[in-house]
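Next up: a single chain in structure tokens, the form predicted on its own.
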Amino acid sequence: MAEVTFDYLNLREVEGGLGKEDLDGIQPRLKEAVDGLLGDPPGFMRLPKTREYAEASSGLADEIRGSGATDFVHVGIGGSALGPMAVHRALNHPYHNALSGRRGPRVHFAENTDPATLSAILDVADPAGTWVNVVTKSGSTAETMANFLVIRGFLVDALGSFGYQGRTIATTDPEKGFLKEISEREDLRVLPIPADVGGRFSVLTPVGLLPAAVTGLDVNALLTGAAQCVDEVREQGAEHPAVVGAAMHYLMDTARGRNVRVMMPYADSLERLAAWFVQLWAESLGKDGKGSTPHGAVGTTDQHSQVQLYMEGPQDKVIEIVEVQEHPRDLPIPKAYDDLEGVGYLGGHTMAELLNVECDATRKALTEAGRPNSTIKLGAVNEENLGYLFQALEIQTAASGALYGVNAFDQPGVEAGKEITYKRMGRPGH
């Protein structure tokens, strides 16, 4: 059973928090987003109940580990690359690729098309021993392709073009698309993007599944506490309080001015899935001048680097902390300096004590402060807790969209950069 809570108390208890009127105001504009998500389910709603694409990670995952694989490198960018790398640095260690008895492969995202990037991961992968999976739903993304064909031609020198196809995947949309024309032509395996499931919508598609079941994680597990999330909200609607966030984060922003969204993580483990919800929200919700921005940040870290600005600075903001309440694992922090009161103090604590005192100190400091937060608490990073996380922000920014009025699942203002560079980079009919 998954443990994940929201608490938005601290953004109606301060002072310009919202009121009882504001939320029964909203109720029924919110009422009839969520019926509409309910009546007619996005592809990525009915996901978890969806176990094929599980089970074929799952067996492809076990090959990958049985041939003994050294290397796995994903290929992608955005969403393609963002929720996997969420669920790797999140579940894995922090060290995985170093770490001698790690579950299967070293794991390489070839994500931007920094030269410099691509070329460390060739200068560490072990051609004879590397697989690579390929992700992208049409097989026209320039970085993603241009990623692919560098590393295809690493393969093709090391290994030959059968050596090659016998460790490359496509994972694509099944029916059509460039690279689905490719793995056709050159006989390679295929794992299906649905058609109805967006990029950013797509950590528990075979995209984010493989690369889990590839280091060993529960990718069922993931799919559980998901489905717990679905079957909630279908239970709760309106009432649900990842569909409650919606209509609070939408209310601070056009009602509050408070047009900035910050997801705060109290764990280094979540930094990336702070990074995959900045681009779930802001590419979702950034339509015809509405939209709140979001940005990510890590505590206690940023306490040192960004917390004057959210303590002190406009009144635009609103700080969402994610806060784990049993970490994976903890230090003590020995006795020493008992002479020195700045120092002698922390002795006979630990580390997860101290971090989570920090957590609860920022949030107490931010409300004493008149400045909104709100709380997304976790029991542990754990498979079950992320797959309900990453269901809930998903099921919240589809809800909000509706709220704003704009279409939450397409992507017009990406287009015009991509069109820019097919033509400079001489793609016929640009």
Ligand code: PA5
Given for the second form:
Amino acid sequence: MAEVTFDYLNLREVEGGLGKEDLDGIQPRLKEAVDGLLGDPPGFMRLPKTREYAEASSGLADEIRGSGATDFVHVGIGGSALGPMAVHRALNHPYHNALSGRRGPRVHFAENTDPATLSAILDVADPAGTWVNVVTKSGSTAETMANFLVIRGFLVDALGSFGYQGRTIATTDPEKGFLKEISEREDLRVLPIPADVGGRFSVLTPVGLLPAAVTGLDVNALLTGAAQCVDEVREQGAEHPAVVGAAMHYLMDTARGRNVRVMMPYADSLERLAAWFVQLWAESLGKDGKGSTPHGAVGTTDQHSQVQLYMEGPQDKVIEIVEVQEHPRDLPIPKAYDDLEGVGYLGGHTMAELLNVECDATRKALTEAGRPNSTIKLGAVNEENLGYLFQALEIQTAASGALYGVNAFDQPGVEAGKEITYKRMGRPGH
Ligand code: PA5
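Following the display of the form predicted on its own, present the structure of the form predicted in complex with 5-phosphoarabinonic acid (PA5).
Starting with the chain above, the whole complex follows.
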């Protein structure tokens, strides 16, 4: 069973918090939003119970690992990268690539078009053992295709065309797009991104499942956690905490003027989860002059960077703390310097204890200062809980789209910049 809970008490009990009348007032619209989501489910809602993508991803991952792969380069951007990066950062060793005896090959993400990053990947990847996974639903994202072309050249130079083809995977829309065409011409392996699942909702398709399986993570457990969330939402409807969160955050923005939503995990391993969520929320809801601005932070690090602003800056934020009950590792703090009162007190405690005490202290301090905050609590950082959380936050975002009256599944605002890029780079027809 996934252990993920949502606590909104400090969005209600702080001064200026949401009252019963706010929540009662929004209830009919929230119910309509969740009924719409369940009555005509968008593609991402069926993913947790679809096991074919996990099977295909695991099968290919076994082949990759069995081939003695040294490097796995995941090429993609936006929704085609942030989910896989969040999973990798959350569940694998933070120094995975440097670890001897690691599970699977080194993993590299080629996301931006910054040549320094791509060159660095090519500096360390051993072409003799490199696999490349090109991930683009549209099949023509300039950043992804440019990264792919460079890596393709690297592999063709080292291994010849045949060698390159045997080590390249195209994760894309199986029905259309230029990457599909390339995969047919070059007989590449293909993993599907279902037509009805948009990039930022695709972490539980092969987009996220293949890289997870390549490093030996339990992709079925990711899906099991997500399926538990879907089942609960079906049972509880507008009462489900993830759905209630849609109303809370919508009201904080539209009725209280709190248009910044900070996600602040107290675990380094969840820093990319916050980055994934920032894209999900921003790209899904920022339309028609609406939407609150998501922002990622990490506790305790940002207590020494941003918490001053959260405590005493403009009253425009909601802080969402993500707390981990059982950290995967802990270290006792040795006793020393007993005679120095500013140091000696730490000895005998543990690092995880300090992290969680600071998490609780920040929550209390925010609350006492009249700064609305909520908490998502994970029993542990594991596949099941992460799967649950992905699904819950996707459901919350989709329900929020209905409350804002925007289409959570498109992103027309990014087209203008793409068009100018195509024109300047000489893409025919633009
Ligand atoms: O969420 C989205 O749809 C976008 O962020 C896309 O994932 C991103 O633009 C990359 O698109 P594609 O997968 O087509 O390369």
